[in-house]
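Next up: just one chain, as structure tokens, the form predicted on its own.
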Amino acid sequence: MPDSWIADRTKAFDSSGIREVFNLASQMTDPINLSIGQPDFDVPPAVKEACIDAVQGGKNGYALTQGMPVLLDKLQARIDAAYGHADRTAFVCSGTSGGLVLAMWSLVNPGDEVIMFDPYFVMYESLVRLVGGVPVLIDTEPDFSIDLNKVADAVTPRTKMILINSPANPTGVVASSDELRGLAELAQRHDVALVSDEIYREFCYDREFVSPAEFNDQTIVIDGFSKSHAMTGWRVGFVHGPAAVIETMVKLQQYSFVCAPQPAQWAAAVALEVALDEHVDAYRIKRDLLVEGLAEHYDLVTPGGAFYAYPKAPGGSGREFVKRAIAENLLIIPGHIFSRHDTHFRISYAAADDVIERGIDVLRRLA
């Protein structure tokens, strides 16, 4: 029977609850959609033109597994200039999700522990379980800051990795320089891999972005073009870190994703030259619109980056509150998808201002 064919490892996690909301959205008429975690602006024209030129120029075959020189050389030059580490190598992966998968395959053995912060990006816990790892969740409520003492207490002889995401999905919180330095030094002291998911690095509204790689030259950084350049469907990400780790990830990419799409890599090389200030400024305004609109009605930590807010649900249950919101044609994500706690809900303000305003009106009524 087909059920008996299914591998046991797939039973360690369920399908993403976010996808269930996306499916629901496709069946609704003109929903107020504040659920989708992708930019509402389009891919920059120069990037689209570069992709078209690549396709028409015959650049449609397999790419080099480690990435095409047109993109990889630019990335490596930028990374070298930013960090100056003797042992920091880059490669191009199939989106940041592909980078996360390869990092787990490359580093985590069955039984190894991976420290992450609750709430967390929905994929993290499932990927750890997929490779037989053990997620160790550090609670960050009520303000979603990192308590370094809690992290130190959680380190055991089985700890293999600490996974940090700043600016964070789902909270939008940006870790402080002191928090990141503390994590970096702790990881180095205990010989633990520090993986930094920096996909939202361009969206920092109140202070400069800081990477833990500035404090720990062994940090593995995962980044990409999906959020910064609205290239979510193009599947171009990149990873940089110690050569031994990167070589292992490239080896595994050979036998899994094979490569990131070649035309998209030529386009991403152009994307590196596109200024993003206009979009970042627009999203700062959207952030302020949402925070000011909800300030008197919700317990909300002001997000410093990304394009999410994570308010506490009136009545205590995020699931029940989201049901009420959906009944009002408003799509948001219940917090239990990102957390052990059913206390919050996620709003994505990657939407047109008028959609955000309609959502604020509904949320005020519901409060």
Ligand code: PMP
Contents of the next structure:
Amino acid sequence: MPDSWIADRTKAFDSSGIREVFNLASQMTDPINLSIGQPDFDVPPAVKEACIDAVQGGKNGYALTQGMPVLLDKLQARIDAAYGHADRTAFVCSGTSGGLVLAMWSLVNPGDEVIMFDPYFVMYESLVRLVGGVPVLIDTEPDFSIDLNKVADAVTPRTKMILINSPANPTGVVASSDELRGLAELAQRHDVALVSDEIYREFCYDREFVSPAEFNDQTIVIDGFSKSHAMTGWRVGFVHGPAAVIETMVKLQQYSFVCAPQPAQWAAAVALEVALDEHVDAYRIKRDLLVEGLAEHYDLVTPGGAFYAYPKAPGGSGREFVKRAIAENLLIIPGHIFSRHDTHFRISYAAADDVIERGIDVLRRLA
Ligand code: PMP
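I would like to compare: after the form predicted on its own, may I see the structure of the form predicted together with the ligand?
Let's see the whole complex now, leading with the same chain.
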């Protein structure tokens, strides 16, 4: 096959970092696995039943492009009650990832700059490059907080979007209300689109979740059921923001993802009614277990949310440290996958307590 068959836009990024980890992991048998970005609890029973009922009841065809009313009306009502913005419309997309792709297609022209924070969720940089945009990375070390002066300095006439994720993957850090307000106001001042990935919003352990949409009514919020309800394989997300942006995203969804799976949307409508406190409490305890286990041995910013911790790698290189961990049968993720810097590693504590404890043992030994 001629090399020229593969479109140029796909060559602006690669997935070698992740492949490297998968290759190492494939040689492990029964690892202590603290690498996985999905909850270790199962989909709530009522949600499973709603999905089975939908399938048995013949709700298997295409969904409406913007989402089934059973789910969309509930989402819109909640969003209206939470924000009361005149121009805030919701639609249902195929996972948060689907929402992110549609946001990039809809908003970013070739050459447009997208400000994001390093370390960032793996997909962000590649998605920006895929649409010909230019990722502008703002360093957040050592405490992974947002320095508003750095953001202000990074804004240029080509800045189109600021992409924020709190609670964050991979650090677990929750941005403060002041940081989010500052960012929201800065975006507004510069007429820049603020996109907020809120997929971990339910997992906040030390304070209430705050959305930048509270301070900027044009904020485009991307959310979903993957993490909150352990529905990663069901592909249901949603986006809310200014109607003109949402209409554009829905138009593009029509010609790409088409819709989120219909049975999963009926189930997601039930998921909205399920209390998550039990899981959030359990994850707070797991967070505490991990942080206490590592506190004396690692340079670690206490994560306030999501289910990740992002310590500094002993010896300096995340890549080299992860190789040592894998030799001890512990699977964790090197930080260079999420960052320009190879200085940290990511632990996911979305795992059984005994697995976390075994992981802590290995990490203490390796420190
Ligand atoms: N955003 C962040 C920050 C994530 O960590 C993930 C999943 N790892 C996603 C988006 C994508 O989630 P999904 O497409 O399953 O909704």
